[in-house]
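Encoded as structure tokens, the following chain is the form predicted on its own, with no partner shown.
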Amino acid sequence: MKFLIKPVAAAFALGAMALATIPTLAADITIGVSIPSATHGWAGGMNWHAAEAKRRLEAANPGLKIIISASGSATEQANALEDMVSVQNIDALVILPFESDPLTDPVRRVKESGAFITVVDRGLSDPTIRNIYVAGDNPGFGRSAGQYIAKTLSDGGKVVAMRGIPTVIDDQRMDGFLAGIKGSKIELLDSKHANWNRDKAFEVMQDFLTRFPKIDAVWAADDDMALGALEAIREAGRETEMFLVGGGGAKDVVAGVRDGNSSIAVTVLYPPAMIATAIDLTAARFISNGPVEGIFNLASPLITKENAAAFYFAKSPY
């Protein structure tokens, strides 16, 4: 079963879920939520939305307990999962893996304990472990960026790409980007991992600028990386030479797109609120009498000057 949930429809559906009278749980239920620490802006937004979902759902369901654990590494996250099973006795797990491969076996062990498994964003290496998968359209995320660059540089151009942390979704985004520029006159000079981190992106962009005398466009698969890359470009005095395409939907970047910033011309939405979607769906497993298992793909539209106002949220932490 596969659903495509557009942003407006998703917001309406989740709002309706929050406002509806929710049946009482048949028994006390504990849901563990395991997420990476807020090492960059998108993760900070995700942490905020997770806390909001916990507050809302626990208030509506006295028998529901949601435990949120943020980890700074794959090893730390694996240890947190062991604690959730042995000490907290969780009935379900919502996890955004720090990395895909190192967390696959630890999540498998949680599954073997009898817990219901919801995986968010960065998939596991073995997809059969999960009951629910919630993510943005990662192939489309990369493809939209690639197509925009190919269209903008229709006569050809030299491009560099910044990838995130080595994960399933990073591969999907890169594959989508390559599909987006396929058949065009774009030359991909190099692609390097910058770990969705602004400081790392600054270093990677410095390397690109040193090695390549001509760059026409930069694809940064995260808005924090785009901002780090832009800082390096400006420091080198080459900001008039190239433009950037970001990703994620950080409010500062969206504001720039809305206002016609030529440096980061467009970005691609990848909502950190998807963690709340995942927690809502997992809670519904124990509340609803309907099936909730499946794959939930949240749309990742291109944010341009024409539609940016619809994606700008001033009160959001990201």
The other form holds:
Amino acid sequence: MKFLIKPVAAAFALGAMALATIPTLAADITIGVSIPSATHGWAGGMNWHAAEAKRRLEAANPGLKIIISASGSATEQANALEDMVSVQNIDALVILPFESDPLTDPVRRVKESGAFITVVDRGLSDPTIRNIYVAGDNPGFGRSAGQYIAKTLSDGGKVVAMRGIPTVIDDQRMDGFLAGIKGSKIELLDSKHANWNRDKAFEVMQDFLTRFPKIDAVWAADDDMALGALEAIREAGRETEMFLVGGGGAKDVVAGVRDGNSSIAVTVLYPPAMIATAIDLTAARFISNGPVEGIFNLASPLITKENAAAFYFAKSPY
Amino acid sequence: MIINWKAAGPLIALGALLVLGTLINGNFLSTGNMTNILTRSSFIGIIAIGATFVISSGSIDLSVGSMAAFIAGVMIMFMNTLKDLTDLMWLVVLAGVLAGAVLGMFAGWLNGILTTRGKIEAFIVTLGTMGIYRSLVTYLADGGTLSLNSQVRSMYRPVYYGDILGIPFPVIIFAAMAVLGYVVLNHTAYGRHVQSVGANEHVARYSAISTDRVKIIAFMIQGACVAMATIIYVPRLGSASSSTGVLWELEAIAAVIIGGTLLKGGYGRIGGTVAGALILTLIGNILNLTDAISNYLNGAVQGVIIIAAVFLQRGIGKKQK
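Any chance you could show the form predicted in complex with the partner chain after that form predicted on its own?
What follows is the entire complex, opening with the chain shown before.
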């Protein structure tokens, strides 16, 4: 089917050849992108950035087709992969796996169909399947936050932590945080799961405030939770007593950090836009003359007042 | 002395939790914590009052959590739009509140009409609408979060954070809804019809009760309660997203059953429902106030307490007979 160029695509291709500035592909290429659906803020941002990458790359590269499929569970994602191979006949797969173990074999079957494989964020159990791995730094995500708090409260201080949904990612972040404050005078009062959810974070923070008469800093392992916790702190009138460190890079929080008018002093980047990085690299495999295969470790830097503007996306939902 | 275990069960469980909380943390009984618990219970509590009607009539509504998220999303978008048209912020908030109320009752009516005239089981109808509302709010929010304009929010904020004589506004609404629900369910013809339809629909129909109408109104009461809960929810964080109200339906149903209402219908207790909602909130609060129990076991503790609470009102009551 691939040699049947659609009239519109052909017109674009002709126009492109005439201008000779836009690179053309040797043959039509289809890239399948499989991601979790937008069930919380961060995933919503990731879906938005995937759609942005699709729009941008398809406009710039006639003949390139990107199919995005969002799934609600690991099982649904495995089904989506089967459809991509049998119906869409994809040349490359970009996948942000729901869970590592259950999706390793489904991705292996995609690989066996001859497709190029890019894995994002979470690795598969068998690292030989992938061609490209774009990895987020979860231990670093926790460590950056821990180190910032340890540095800011160098004379010691009392800290509470708010964790996400109990998962491997969440454990890695918490372990990173503990490593970050290790050796400092920071006392971790307690940590609770608030499920990356604003409402839950509001309630957990209220109870922390009831329980502890003195809190110097709050680490919320997600910006949605930081916003919920901040509301509870404001209600209790204790916003001058403590500061918050968020995570993820939600635009409301980034804007607050940029303008310096919020109790959330800094946040740690865990970019939902990493999906776009992966799609770009995968497309480059077919467009660029440079090699792309390998492992790309994305850093989790602190977003501070100085660099916040670079991480603000006005149109992103997160 | 004969103890009415149906009525006493939830209260005993509630008392036991209060004692446990006091033992765990000295701040537990502080005014601040008690206010937090009551205010927090009001969302699930108000929704559960509506659920008491639906469950007593022998139906079930699984859509309430998604419905609350959808109503919250629409209210926020509606108020953000109106804000550009007028400078009268109180008018914007009032219009938003009315829109929420109308939408809630319409959503309830839709569940009711599909269940009765459509002759589809309530479980399936509301499972369907649950998915529909959840998707719609995700779609409206573009997968992210809908946030209320800060100007509108500062006008609306007192509806959650305000108080009258130290009693938070949501608690007053919760109490008023509970009293109203109690009167309607126990002291009106409609309330008796709800329970007789739930007990035996055929007998009710032969007794000249318009069973369809009774059921549709029960769903509309549920919709109105969801709208009321949403109206006080929106000013709390001023936002709605796809994760708003997740699993509220199960919490509301649990509150109703802990309170002594029968899941198969025919018998409802508003007072018990209120106690049930407080018990659920207390469990979460107490778990947050201690680090004695692993975070990973929170769900297990909740499960044990829910079963124990229902056992108190059923198991012991039976043994005494």
